[in-house]
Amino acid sequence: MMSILIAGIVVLFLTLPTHAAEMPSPDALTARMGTAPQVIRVHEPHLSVGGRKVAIEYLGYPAGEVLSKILGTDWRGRAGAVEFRALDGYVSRIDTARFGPGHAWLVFARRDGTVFTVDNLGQNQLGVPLGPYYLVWDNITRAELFAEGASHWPYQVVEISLFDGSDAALRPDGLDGDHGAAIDLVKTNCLSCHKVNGYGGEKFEDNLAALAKARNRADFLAWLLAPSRLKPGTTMPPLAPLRAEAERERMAGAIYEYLEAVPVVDPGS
């Protein structure tokens, strides 16, 4: 979303991904690889809750070499960000920057040959299909990956693009203030099925902004803390759930603040 001003008026519109391309097969992805599929470790986040740390075998490729196979070479330069679409409309956008050498991995199978699916814990979903890709990281080698949970493990991977797009929608003319730690924040835990005036996921066509601003302070940070408290077998995730409980009551409190404070915009207008 990227906004001009014509005659004192902002105008809203939608920066597209460019570059977009379906995934193909895992065969045919083996084949274009040229190489075996790899094992990669990882403590699984959506099994590793209560304090524990589950570990799982998947079989897949680094993501920076699929990157390159299927987006070109030269994807690192010619984009802020790569954009995971899942069957489900979650909208992925990962920061190129955090694609370094091993640390993520396109996966397409459990290493025992056991069926690809993983309990969702956090969301109260069973056997949940993986395939066909899932986006995985080395939070064992990378131990401080382990508490970012699972915000940046889409799974259900159809296709990659790159995005350049501006998030100028998450700062319309009228939000004071500056909330652009929390609207990284936002961005990192909300707009991946949410969206706010717009920009964001597409599970959802709510403007998150607007829910917030109907409820008070403390229903909406129950609801990101535990929803399944509030609404048993929701699968809306908690906020943070592996980090400390005082660093999650900040974010919620700081996303709270910043949706409060956002203006909604009407991305059509």
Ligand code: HEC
Contents of the next structure:
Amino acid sequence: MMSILIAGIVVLFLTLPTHAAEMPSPDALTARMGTAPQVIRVHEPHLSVGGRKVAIEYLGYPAGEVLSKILGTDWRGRAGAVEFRALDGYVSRIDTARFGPGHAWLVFARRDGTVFTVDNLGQNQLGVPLGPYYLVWDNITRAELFAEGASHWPYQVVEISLFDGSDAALRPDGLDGDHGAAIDLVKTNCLSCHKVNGYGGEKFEDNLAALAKARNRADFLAWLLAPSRLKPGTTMPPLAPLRAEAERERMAGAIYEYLEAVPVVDPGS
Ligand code: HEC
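Would you mind generating the form predicted in complex with this ligand now that we have the form predicted on its own?
The complete assembly is shown below, putting the previous chain first.
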């Protein structure tokens, strides 16, 4: 009787919906998932530069299933985005709608057992540790994801949480015109590191809307397209390096026009 009661409490505890959770260790996660880790083969965006596609096989679980186990099975209905927090405080906020079945995986090892690191060629960092968890996307089955590069691939993930706040800060009163497409570009390519009016990653204090207004268009575009040409060794990645040059310039231009237009609500945020 007592053991049934305890088992019931344990089950209740494991499935209770929660808003934020630290990731368990890979061993503990494997125990909770109840199945062996699976192999996922991806074109590793950090290594796939200069027109090459480098395939790597990782071990882990489908991200949607991990989120269901850790945050509760109704997580999709409870938030517009999922946040992945890294060891250094880097926060990657990814729209819930992107997590279709089998699209994303949380991995914790390479299949071949070699060291769980990657060379981040776009950001001039070699041997970057990926653990405890790395979010990867099946960009082989869904080849259209390959062109997005590494923008939704946070590594060193230690905590996941649901973000149900709104992105209204990106569309404050006084913003004229339709910048929807540019706002999506900024969310995908910039806001894991930077903020606009307080909305975005925790890595930098400065408001991108204010930074853009302090620069002219040509300088701003030159910086986005090739940061390391202007500042060798910088860890800011070039904008969408896997896309064609004309497309990159168009994207950078749209981002600049939006950042120019968006009112600075609070320069310090
Ligand atoms: C992976 C993190 C990361 C992403 C993504 C990122 N940046 Fe940056 N950004 C940085 C870092 C790091 C610096 C500081 C550069 C340095 O000092 O090396 C920086 C600096 C800047 C600066 C200031 C440059 C200066 O002159 O001081 C601007 C403007 C900027 N980023 C705009 C953007 C825009 C726009 C995007 C999206 C297209 C973007 N960044 C994406 C990391 C990032």
